[in-house]
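First, one chain by itself: the form predicted on its own, in structure tokens.
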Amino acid sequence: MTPPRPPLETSPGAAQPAPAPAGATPSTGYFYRFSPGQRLLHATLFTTFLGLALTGLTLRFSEARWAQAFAQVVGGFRAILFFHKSLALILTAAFLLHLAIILRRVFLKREFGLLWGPNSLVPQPKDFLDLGSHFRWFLGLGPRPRFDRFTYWEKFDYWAVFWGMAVIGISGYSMWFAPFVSRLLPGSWLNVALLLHGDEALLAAWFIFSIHFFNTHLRPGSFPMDTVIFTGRLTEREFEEKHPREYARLKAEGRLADLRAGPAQPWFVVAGKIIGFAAIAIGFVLLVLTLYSFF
């Protein structure tokens, strides 16, 4: 959820980058790709989000079988409320929170390159440019696009994710305090607000259950598991071949080592992968009780 800092930048702290190893290959280096702040706040995200998912799917579709059994297990329809709200607002602190961090790295410490440039989430003509070089190498008839530090995927996640928190929250909080909301619109706001929480809420889970997976975790490069936001950091390898501008354009400048990490923790990339997994599994059977229902 929150952008990366430049490359140069790590979180205060962050572990010091590791000196390389003496004979270090392409596929035994490693290097920082995301502060462990940015991984707390994707933490928080997921974690929040699934659950988010389970509870406000469940209210969905509340007269089917799964879901009245799935509440009679927590303690009835109105405990399920409870833990939707609760999560909510946690979700909402992190959301408010990368705000406020974008806003002071923007307008306080003057980073513009979050804005525009090679370090920005914000689309670009390059991203378009990509998108259809993506298409051609697909199809055999062009070489395989050279990414950036992000691609034109990663990009349209997190304004997928951005839109749907503003579109959501907005919608939810206008039902959780209707009589407040009610003195200052419409009532039929509200019967508005009914529509788009539910129908953006569960097109952003089937987005996140099955494009988000895909593009993240299950495509050949990154399958069965990409583990980079978990641990913070990718072997020169995946780094030289997922964003190779990135990585010449630092090697050019001579920056890249300024980003050299050590390995992580053998248990820590096992822990990141069961719950890797676990989400995976759980977004899936979500998806899959969520369209039979639906259809």
Contents of the next structure:
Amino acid sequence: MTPPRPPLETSPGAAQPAPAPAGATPSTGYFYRFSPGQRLLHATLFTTFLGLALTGLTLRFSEARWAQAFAQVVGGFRAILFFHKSLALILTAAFLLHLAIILRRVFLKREFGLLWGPNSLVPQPKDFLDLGSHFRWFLGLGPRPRFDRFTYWEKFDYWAVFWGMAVIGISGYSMWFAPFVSRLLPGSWLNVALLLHGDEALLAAWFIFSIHFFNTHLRPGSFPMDTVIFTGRLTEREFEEKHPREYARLKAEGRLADLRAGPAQPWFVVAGKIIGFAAIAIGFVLLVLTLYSFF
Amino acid sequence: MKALRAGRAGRGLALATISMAWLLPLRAQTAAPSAAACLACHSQPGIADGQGRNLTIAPASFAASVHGALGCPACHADIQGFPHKLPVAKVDCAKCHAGEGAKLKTSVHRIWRAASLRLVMRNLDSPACLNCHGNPHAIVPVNNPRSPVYPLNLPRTCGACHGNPQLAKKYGLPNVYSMYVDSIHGMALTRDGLLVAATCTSCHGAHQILSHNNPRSPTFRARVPATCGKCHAGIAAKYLRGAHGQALRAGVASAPVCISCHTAHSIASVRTTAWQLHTTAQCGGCHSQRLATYRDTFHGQVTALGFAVTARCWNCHRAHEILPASNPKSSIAPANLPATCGQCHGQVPRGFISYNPHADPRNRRRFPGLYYTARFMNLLLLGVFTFFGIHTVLWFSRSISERTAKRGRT
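Structure of the form predicted in complex with its partner chain (previous: the form predicted on its own):
Now the complete complex, all chains and molecules, led by this one.
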């Protein structure tokens, strides 16, 4: 289930060997971490997710004043439902496309490294050890774990989306096509479906808007935003700091140079930051509003 | 004539009248005077008594009034000749209108009048009759559009007091006039000009208006369905067949009547979104558990958001002929559910109607699937946020302390 390694792109720095200035000054060199396809997938995921959360949580908290005001602004209940269903279709298509790509790479291209190993998103024994040593580091009892390509919390985020897509998707489509579904399943499933849909969505929204935002963007070291998912590239220093094991491994294998990249286009960085900050802001507002209405 | 108006006391007025009489070809007489004789003086514009009351009578309108044919002495029996003594005795309408007089005596208006209205009403000494019927010398039949008690004019007549905010405040009366005028009855009357539209007297009666606490009053709670049923006969019959009507008949004091849901004066069109959404809370006022489980459903979420596009209580339970599911005639009886759900959902399969629109995730016995799903989701939510909450707090504090340590070193 691993996203592919970024395609090899020729960049000015690619021909030269890595300078490795021993961390004295931030390296000006960049390395690819995410392919354009992966970035596009994430962009599709977070934009549709924000739209789905906005329209869905409005219904979930329909007795709240902010929800009623938002529903009026959007253009009424029918508009809300239209946007919710349209975005759901886009997200479903993106999810199925992702699944198809993964299956093709595993079964047709025989990239079994997606299923097991340092480049796989499947939890490895090391992830559980990393979790333990990360907690020891939190408490000042040991060194910081040396993470590989994907950290355990990144894998959790990835599989949480899988679980969420299944639960929210199946329950959502059940309600959308309720008369058809009730031919196959008892009506009590529809009762369960709304509860599952709403609670899982709330879990997802709260998780993304608090834990994911902190772990990925707001924590010291990444604050205020980690742009790697927008530009696809990180600096050498970031690479060494955040994924030391992958960095060392690739260096030892002599494959580091393959990933060298030039800086992203300035306009692209600015656009990524604007969109990213907007997403974080919307997420925070929704988090505060829903928490206020929930408690 | 200015001189007459300026008369300060009874005696001054009498003198003035007499002096005026000399100018007219009239002689003092002892027989009951004819209307023409009285009008010789009283048709003069601007004549007033010592208290400033207008004593001018328009001959034409008096002749056209219901009392025109009776002449003056029929009411002013104490006036035997000219000049007449002052003050003139108060006219007692009940002498002829005995039935109305008797009714008025027991009505709230008579009681209130005695108690307090003396302080606020103009024409204090005039009969209570005239407060509604207007100028005593120009009273026209109730079906005459000029009558203050003609249906189209009546609300304004009653509203002179019941739409007076100061009066309402002073006596703790609701300002029912504005409520009524904005209601569907008021709209039908003022906008559409319908004579059949309910006005004040349609519900309260005219002369014998009784407090709604009085069991004989048409606005007494238990009698409300019969009162509304005078016009809304079909709805009243349905209501009486339904659970609420049955409860009322069985003597249940809290059983809702028409006004419990529709209000008494601000009755809105049931087609307005505001009213359609408002009724849900209205039903939930008594059926609170049902409202809570309804709010947990898609139906309830959409209506709470402010859109009356999904089912509300009475779309499924009916508005008036509300019957329990155990009654085969009920709209929610199992055999009738496909039709009831089908109102919105079209042809629905059998499984669809086993959906419960009031499922309670806290009820393990009746909804085990929902109950355990809710418990699982709660645990999942709690588990994820407990774990990652601790994870995040520890991570954050460690990062901060490491940064400050690093900064300390450099």
